[in-house]
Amino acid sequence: MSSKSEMLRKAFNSPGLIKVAGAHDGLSAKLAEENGFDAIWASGLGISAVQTVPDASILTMTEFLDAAVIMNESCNLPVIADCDSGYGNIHNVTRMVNKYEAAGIAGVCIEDKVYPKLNSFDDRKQILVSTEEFCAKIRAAKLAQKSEAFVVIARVEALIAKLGQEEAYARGKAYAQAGADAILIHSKEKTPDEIIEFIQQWDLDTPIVVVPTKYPNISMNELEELGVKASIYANQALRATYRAIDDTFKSIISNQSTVPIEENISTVDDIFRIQSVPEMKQLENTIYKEYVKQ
């Protein structure tokens, strides 16, 4: 049986767009699998949000890793872990890769911002490290991995930091040459125009990854036609979860009962199914029947 890293590597080497679902826990990862996604993005924003802390390197690497492991164990899809800016310098990056790979995570993504970082959609000034410093982190990551299949994605934040296309391209090219397996180009513009401009000038074989959070009007087919290799739907599940829970609790309090929401929420049997309770019962029946026969 191939490892999940091999699954992810094969997906990057095969035709078609890799559809990646942002998840924040085991339940969201499992539902992503059931609905046809190809991989899981262990979202730093999502993991931070469920602990109600800012996505600003507040949680430790161990806390992010523990959350990614839960997602990995909850589904059969490869997990790409959002590892912020690598949790420090090259030595932190080395330890990060050792820990994540040993835990069975298929790949990691690190970004070229300072540590601690700010979420890309935070309106405060985004500060990037030098190209040379980030290339060193990429080289450290690739040197640390044990399996050739493990994937290291370099995230370019130059467009987020308003540094322009020339800087974004120069950084992306340098990161690819440093050994990154894919380049994630990020934008917070409301149209995909600057992402399309970047892609059209990209002349390296290193695959491109995008996160169309702010420009949702571009379809998967359009991204694939542009040559994008993977598209990450990073926080839609988190935002949907927030809205659903908030609306549910508001309804219960305002209506003094759960009657108005019962038709719109899952049944307990739905929850039992995703928890594998039927399989648990089947195992118990099998074990005890065999014991009685003896």
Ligand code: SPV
The other form holds:
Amino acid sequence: MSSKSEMLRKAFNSPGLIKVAGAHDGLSAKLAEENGFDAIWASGLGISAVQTVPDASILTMTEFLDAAVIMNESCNLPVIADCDSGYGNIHNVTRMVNKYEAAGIAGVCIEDKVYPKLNSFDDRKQILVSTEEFCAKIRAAKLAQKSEAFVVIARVEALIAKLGQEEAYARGKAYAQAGADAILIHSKEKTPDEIIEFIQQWDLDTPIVVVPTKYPNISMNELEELGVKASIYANQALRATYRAIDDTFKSIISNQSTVPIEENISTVDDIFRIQSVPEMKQLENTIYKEYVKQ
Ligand code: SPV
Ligand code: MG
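So that was the form predicted alone. Now I'd like the form predicted in complex with this ligand, please.
Expanding to the full complex; the earlier chain stays at the top.
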């Protein structure tokens, strides 16, 4: 049986777009698998949001790791852990890779922002570390990994920080040359134009990853045709969760009963199924029949 890192690396080396679902817990990870995604993005925003704290390096590395492990154990898909800016310097990155790889996480993504970081869509000033400093972090990550398959993605925040295409390209190229297995280019523009411009000038073999949150008007097919290797749907599950819970609670309070929402919420059987209760019963039926008088 191949490891999840091998699964992820194989996906990066095979034709076709890798469809990555942002998840924040075991349930969202398993639903991503059931609905046909190829990999999980253990979202820093999502993991922070379900604890109702900002996505600003408030939680610790071990808290993010614990959340990623729950996602990993809840589904059969490889998990790419969003590791923000690496929780510190090259030494923190080294320990981070040791811990994530030992826990069975398929790969990590680190971004070239300072520590502590701010979410990319936060309207405060985004501060990046120097290209050299971030290349050192990528080298540290690649040196720390034990298996060849473990994937390290370098995320370029130059467009987010409004530093322009030239800076974004130069950083992406430097990170690829430092050993990154893929380059994630992020944007908060409402159209995909600046992402398309970046992709069209990208002349290295290192694969490109995108996060079309703010520019949703580009399909998976279009991304694939542009040569994008992976597309991360980072926070749609989180936002759907927020809306579903909020609408449900509003309805129960305003209607003083659950009748109007019963048709819109899952059945208890749906919950039992995702908890593997049928498999639990099956095991009891076989084991107890064999050994225990009923
Ligand atoms: C996340 O999901 O935490 C991400 C993507 O890093 S974004 O929120 O767009 O920064
Ligand atoms: Mg994040």
